[in-house]
Each structure stands twice: as structure tokens, then as C-alpha cells.
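Shown here is one chain on its own, the form predicted alone, set out as C-alpha cells.
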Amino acid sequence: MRAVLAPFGRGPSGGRPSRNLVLDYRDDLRIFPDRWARIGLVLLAFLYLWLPSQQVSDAGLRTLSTIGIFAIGAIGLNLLTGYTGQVSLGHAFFIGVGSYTAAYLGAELGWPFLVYVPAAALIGVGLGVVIGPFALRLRGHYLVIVTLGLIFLGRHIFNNWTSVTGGNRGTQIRGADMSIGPLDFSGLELFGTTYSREQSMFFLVWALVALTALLAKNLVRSRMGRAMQAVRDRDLSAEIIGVDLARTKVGAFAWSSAFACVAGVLSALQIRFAGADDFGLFLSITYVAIIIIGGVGTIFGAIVGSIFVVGSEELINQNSRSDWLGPLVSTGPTDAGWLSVGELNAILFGAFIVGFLLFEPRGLAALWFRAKAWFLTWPFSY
């Protein structure tokens, strides 16, 4: 039994009674606190390089890229809602801004990838700085209603600013540059191997997921991140101990908007289209569902939630004509099902949100934390 439990000890010294429990701030601040975290990082790097080169279909890689795009946007929403306590239903507006930025600057004007992506992020920062001050005077349901108004405001702008957005018809995104130095992610060529567009998108999206997750993780470990969590827990107490509420809340909106705009850019590059109907309330609710199911206030919870929500949606889409879903789901006028795929997904999202809020408010991340604590404290687990 000791040999089985030995890997759970703390490194070579192994026998310390504290094992890998968090004992001080230094333990809490480490991104990869033990060898198991480092082994997990190596496994993820292996999967990143191995998956596109194996027999994963283009449809499967497209789904994985979509999961990664949603993960980037969800990380941004988690910074705002999970870490700062500012509930927002306007996330789809910022996703739309990012998509139209890629369409106009990348496809229409022909700007390089390394210019229009940071430009989209900066536009997101600017919008966050403009909208953030509303959070200084509003909270709870009132803030939700104000951010909900962004959806309708954005829809009006997207439908009427035709020179940039294409109006009601939307805009095609063809020929936008996707190069980073010598690497062209519209058709990557590496070490004599030519990768398809879906394989190249997978490499690009998940590299950016890793970069944004690392950036967000470092942000929440910084002074700014501590201030955000203090505001979330009790803004009045935070102000008393010296936290600048205005700078913290506006900063959270700016970071969240920037991440959402980057996700919007990638979404536009993947589907090669941006239309106002794609950035409605349902998209915002999907992002809220992702962070609730994955784990509010955790970076990796946003990624896990994206895998769960987007993966479930894709699973339903692919099996809508199967024996077990066929009688329930209708994919055409002649089908006997009484729910469309979108309606079934919306019902499941609602059920999952209610279920997790009632029985596991910390989401799937809490299950991982609980299992990890059980092993770390064994045989004194409780």
C-alpha cells in the first residue's frame, strides 16, 4: 500500500507528513505545484502534437478547435464573473466585435495576423473600459440587465453598420492572413509534412488556449487578481483594506472583453463567416453554462466546461438520427421528433445549470478538487 501511495508524496523527500497540501502562500502561488502536475503538462503536450497526426477526422478536429475557442472566451468570462463577481450576459457582444474585427481588418483590409488579433484584443480592452464604469454603480440583477442590453445594442450595430459588418447578410471571411512568422496556419507545413486546414486550426487554437490560460492564471495570482477576488467576496471590505474598486472592476471588464474578442477572431477564422444572428443571447447563456458547469472561479474549469458543453452539443448533433435520439429530435419536416437539435441543447443547458447550481455550485472543478484532497489526506480523508 505504501508503494501505491508513494507517488502522492512530495517529491524525493516523499515522507513529509504534509504531502502536497497547501501550507503557505508559496504553495498556493505555484502553477505546477507537484510532479503530477508536471506529468499532466507533458501528457497534454503529447496529445497536442499527437492528435492532429492520427486518424482524427476533420470533423473531430473542427469540434476540438471549437471547444478551444469557447474555452478562451470562457476564461475571459470567468475572470469577470468567477473571479470578480460581476455577472454579465453581454459576452456574445464582445465575441461579435472580435469576429467583425477579423472580417474587416484581416479579410477586407488584409492586415497581418499578428496585427489584427492584438488590434481585436485592444478594441475589447477599450470597450471594457467604456462599459466597466457601469459596474461601479450597479450590481446583481441590475448589472445583468445592463450587460443584457449590450446584446440588443450590438445586434442593432451589426445589422446597420453595413460597410464593416455586411448588414443582415453578414460577411464572408476569405483570405485573412493566418501566419505567425514562417508558420502559415491556413495550411501548415512543418518538417516536410503538410497539414490540412483543420489540423492547422487545431494547432493554432490550442496554442492560444495554453497562452491565454497561462496569462489568466498569472493574472489571478497577481496583485490585480487578489484584488478581483477580494471585490468578489465583499467589495465594501475590499475597499476598506485599500482595494481600488473602480480600477479593479474596470480592469476585469477590460481583460474579459479582450479574451472574448480573441475568441471571436478565431471563431470567424474557423467558420469563415460573421453574422449578427450568431451573437445573440443564446451564445451568452452558453458561456454562462460553461463556467457554471466547469467551475466558477477556476481557469481550468472554463476548459473542462467547454469540453462538456460543446462536446455534448456536438454529440447530440451527430446522433440526432440515431435510434435513441431519433424519436425525440427532428432534423427535417418529415421527421417524427418533436424537438429540434437547438431546442434539445437549450433544455439540456438549462437542466445542467439548475442541477449544478443546486447540487454542485463549484462545478466539475469541485469534483476534481475533492478527489485530489481525498488522496492527499488519505487515510484521514473525510
The other form holds:
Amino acid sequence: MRAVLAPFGRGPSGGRPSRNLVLDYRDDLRIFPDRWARIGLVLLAFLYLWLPSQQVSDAGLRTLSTIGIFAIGAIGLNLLTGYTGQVSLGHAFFIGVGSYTAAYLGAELGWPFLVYVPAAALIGVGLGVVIGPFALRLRGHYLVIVTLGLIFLGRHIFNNWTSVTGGNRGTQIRGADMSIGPLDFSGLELFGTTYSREQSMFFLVWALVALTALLAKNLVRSRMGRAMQAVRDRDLSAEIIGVDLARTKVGAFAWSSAFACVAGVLSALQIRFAGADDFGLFLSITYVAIIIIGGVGTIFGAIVGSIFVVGSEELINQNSRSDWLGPLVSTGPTDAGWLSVGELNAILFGAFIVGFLLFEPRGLAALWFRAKAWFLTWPFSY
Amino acid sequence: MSALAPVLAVTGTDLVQNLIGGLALGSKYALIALGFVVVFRATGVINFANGAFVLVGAYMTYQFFQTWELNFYLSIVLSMVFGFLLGIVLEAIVLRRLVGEAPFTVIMVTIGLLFIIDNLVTAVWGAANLDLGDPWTGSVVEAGGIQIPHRDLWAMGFTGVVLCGFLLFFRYSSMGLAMRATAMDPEAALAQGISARTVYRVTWGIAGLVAALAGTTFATGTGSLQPGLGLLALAAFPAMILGGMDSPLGAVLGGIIIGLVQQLTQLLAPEYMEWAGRSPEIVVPYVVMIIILMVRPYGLFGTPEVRRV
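Structure of the form predicted together with its partner chain, given the form predicted alone:
Once more the chain from above appears, this time first in line as the rest of the complex follows.
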């Protein structure tokens, strides 16, 4: 048996493998299944170290950090929506909670970074556990509407809990500690080189992206993760075969909101401001758009989706005065343009959501998987 | 009522006045909720784009009445016709491709449409507040110290007419029967020779038509016509949930309850609910909705969903 399989599977001789041949469970569960994945990983690590050096401007790095922050939040939402099938429009609320936690515990009370970030994650877990039980009684449509209500309730709280949130005017975040041990991410000094705030932020954010991606990837292949996917595919059947529905759904909410709170903390540190108006329906929809465009139910998709969505937004912002966008977009009240930048972005989001769901429901990740399959199965790529 | 007055810090007249105001507000919500219900009933889809239909309807009435200076009632009718066509076109282009997809997909597509249409409306008509105006501006009916604006009476009248129309339509017309059949069991309906495609299309048309009327009732008067109206329409969700998602009568009752609760909160909150912060009436519909969902997940008149493996 082995002699037959080996040449197709991983033997040095013999033809090209007709597909990813899986011989046992361990292969199936491997995070980096083959040589190419490991090469890609090395490339990514190289990119991570190389990008913040003088090659990329501070503005460019800020965009890259924003992408990373959205990726962390999107990984969280994907755990809930993509893997557990609980559609939530309330993600922006948790992002907001994280932001205000950074503002209050980090900037106002001056707690150290390594305390207020876990604290934010724990607050996320706590809120997830409080809100999760709603998902037990309500399914599908009803849950969407309740989580929509969460946004409005959240905004009301953010606007009125003035002592913590600064009310309508929002709150500035200045001087929050950003050091892990000897590394101070508000301006790194490493091996005699001083890095700018943007460069340091890039290091911090993308290290956390890698960490959360790994964490999420491990979570979804664990017992909990398989329970989550069973609940997504058919919750009643999952319950019958012994999945604890309550624990799984509430757990998914807890994980998702913990990730969202961490993303909120980072976004507050990045823009140094938290205001209630930023945590509305639009932000929630942005996150949903990210996971739909990137690929629902893949960790990789959450990151690709962030690159796509934040990147396209940035592209529009930068080209709003160019020849091809200028006539369409107005940049000021006196401008003759037809749409504001925000409106154009919102229209594009809408179009992307509709377009992807109609024509490529599995998102950009599917394009990648298909391309990979095409090369792997060549010359039988049909 | 006046016996209650000494207990509360408001006069009895105030209370009655506000109850009637709440009733009028509630009937506006009810109109929007009816638009949601008709689509959910026939196709099992929560149509987030209904907010966009409401917005387009209000602006089209403005276009006919203010810009092209047609008769007000004619403008409403034309705007409703436009809404009907918009619904049909969207169904034909987008939604018919989504028959049988998961709720998540369909909800997100309608949200995508909401964003596209909302922002296109802003692009066409601008973000500033506009005056839709109406033939009854300022006119009120007075009865025992209580003033009821004509505008509110019309809103209640519209809701009553639309509700009766719905009930009669579903009860007596063959199209209404076809809709109920399709909602109940699409395959069996198809086997009986009902065209599901036509049913879905007409459903979306009706949703657009009712939404146009709802948008107009919300935006009449001075300076109430603005792009935020599309999101205001989302406030009708609690009304729909409260009544049960598939019951027109429930939508109207839910709308009225939400309207009353909201109006009374606005009246009483400054006095009794200081802890709730500024203008809690904005979120109170959602609080009511969440409480109701915890007690009766299918609303007051909704049909409980039977789950099968």
C-alpha cells in the first residue's frame, strides 16, 4: 500500500502529486502543510522586517498598520460568522469598547501596555459571555437585528458615559504606555537604530496579526473549533451528536469580541482618538465586507479582505484629486464633484458585497485556492 | 387621565397629546414595518434595502411635488409607482439570483443595496435638509384643548388604508393567495402552476410601493427630508419584531407600541429617567425589542418556526 502511495504522495521520484495527498490525521491538521507554505512564511518574515525600514513612507506604514488592525478584528468576526455561522452586525460595538478601554485604562489611568491590553481582551470575553446567550434563543434573522440593536445601544452608552468616553466629543489618547519589556513601541530603539512611531506601530500590529492568526488557526482545528463548524453547518444536528450548543455559541462570541477589543485598543493607539460616531453601522458593515470579500470561514481570507478593503479605501483617498477620480469625487464643500470620498467608499463597499456574494461567494481566498489547485493538478487542470 | 396627572409631572392634556403623537409616529413606523413584512412573508428575506426604498420614495415625492410642481397627491402616487418599479427592477437584476441562498447571503446583499442606494440618493439630491412640504402644513384639529395636526391624521389614515388593503389582498386576490402559497411551500406552489418568479417580483414591487408612501409620511413638512431617513427606517425593525415578522396586523400593532413607548419616553425621561442619559427615546425601541425577544422570540403575532434536522 505504502509503495503505491508514496510516489504520488511525497516521494522524490515518480510524477507530480495529483493533489494534496493526506495519509493521516496529523497531515490534515498541520498548519503549514508543505514546503511552499514554509517558504512563504520565510518570505513574510523577511517582508515584516524589511518593510518598515526606510523604503516605505510613514503614511504608507500607517495604512499597512490600519490593514493589520482590521485584520485582527476581521479574524475575530470570522470566528463568529465564518466558523460558527452567527451573523453579527454588532462588531463595531466591541471595537468601540476596546478603544475606550485603551483610552481609559491606558491613557487616563496610565496602566502598562501588558495590563490594559489583556484587560481589554477580558472585557471582550465578558461582554461576549453576556451577549452570547442571546444567540441561543435567537437564530438567523433575529440575531442580525438584535446585534444591530447592540450598535445603537452601544452608541447611546458611548455618548452618555461621559466620565469614561468623553461623551459626544470623544476622547484623546495621549501618552498611553506601549512597551513590552524593554521594547517601547511608541518609538523603538533596536541595535542602535531609532524607529519612528509609524515604524514601531507596524512591528507591533503585524506581530499581533501573526499571533492572532496563529491563535485562531489553532482554535479552529481544536475540539472547540470543530464544534463551532458543526454548529454552523447545522446546529440541531450538532446538538444531537453531542456538541454543547450553549458553550460553543457563547465561546465563539467571547473569542470574537476579545479579538475585536484588541483591534479596538490598537486602533485607538494608532489614531490617538476614540469617538462614538466611529463605532456605528458603517464600521460593522466594513468588517462584514472584509470577511465576505476575503473569504468567509478562512483565517487567510480575513487578512486578504483587510488588504483589499482598506487598500481600496486608501487608493480612493489618495486619488480623489486625480484626473480619473477628480470629476466624480468632491474633496471640499466648494468642489463641483458629484460624491464625497466617504460616499464613494460606501457605494463601493455595497457593490463589493453584492458582487462577491453573487459571483464569488467564497471570496478572494477561493481565487487563491483555485489557482493553487490549478497548478497542483496540472496537466489535469479542468 | 387627569387623575393620573398629579402623580406624574405632566398635565393630563400633555399626556393625551403625547399619546396621540405617539400613535401618529407609530403608524409611520407601522407603514415601514409593513414593507418589511410583505417581503418576509412571501420570500423569507429580511429586506434591509427597505430603508433605501423609504429614502428613494421620499425624495421622489420631493422631486415630483417641489421640483416639477405637480399636485401633492399625484406626486405621492407617482412616487409609489416609481417605488414599485424600483422593487421589480432590483428583484429582476439582483435578488432573483439569490433564491434559496442562506439568510446571511441575502441579508448582506440587501445591506449592500442599502449602502449603494443611500449614497446614490445623497449624490443626486445632496446631503442638506430639504423641505418636502405638504398641503396641510400647520393645520390642526382641536378637540378639548388637544391639538391633532392634519399631517398626523393623514399618516394614521394611510396606515389604516394600507393595512386594510393588505388584509383584503392576501385574503381575496388570487395574487395574494399565490403569495401565501409560495411563502408556505415554494415547491408545492410551483407544482400548482404558480409562478414563483412573478410572485417574488410583485412582492418586491409592493414593498417599494409601501416604502415610498412611508418615506413620504416621514418626510412631510419643513426640513425633514434628509439622507438619514434611510437609517431611521431601521428603527422600524423593532416594530416588525414586536408584532412578529410575518403578520401585517402585528406590524401595525408593533409600530404603534414602539411609537407610543418612544413618545412617552421622550416626555417622561427628563423627569424620571435621568440615569438613562440624553435622549434615551432613540434607543428605547431596541430595548423593548430585546426584552420582547427574550420573552416571546416570535413576537406577538408571529408564527413560531419549526426546526427540523
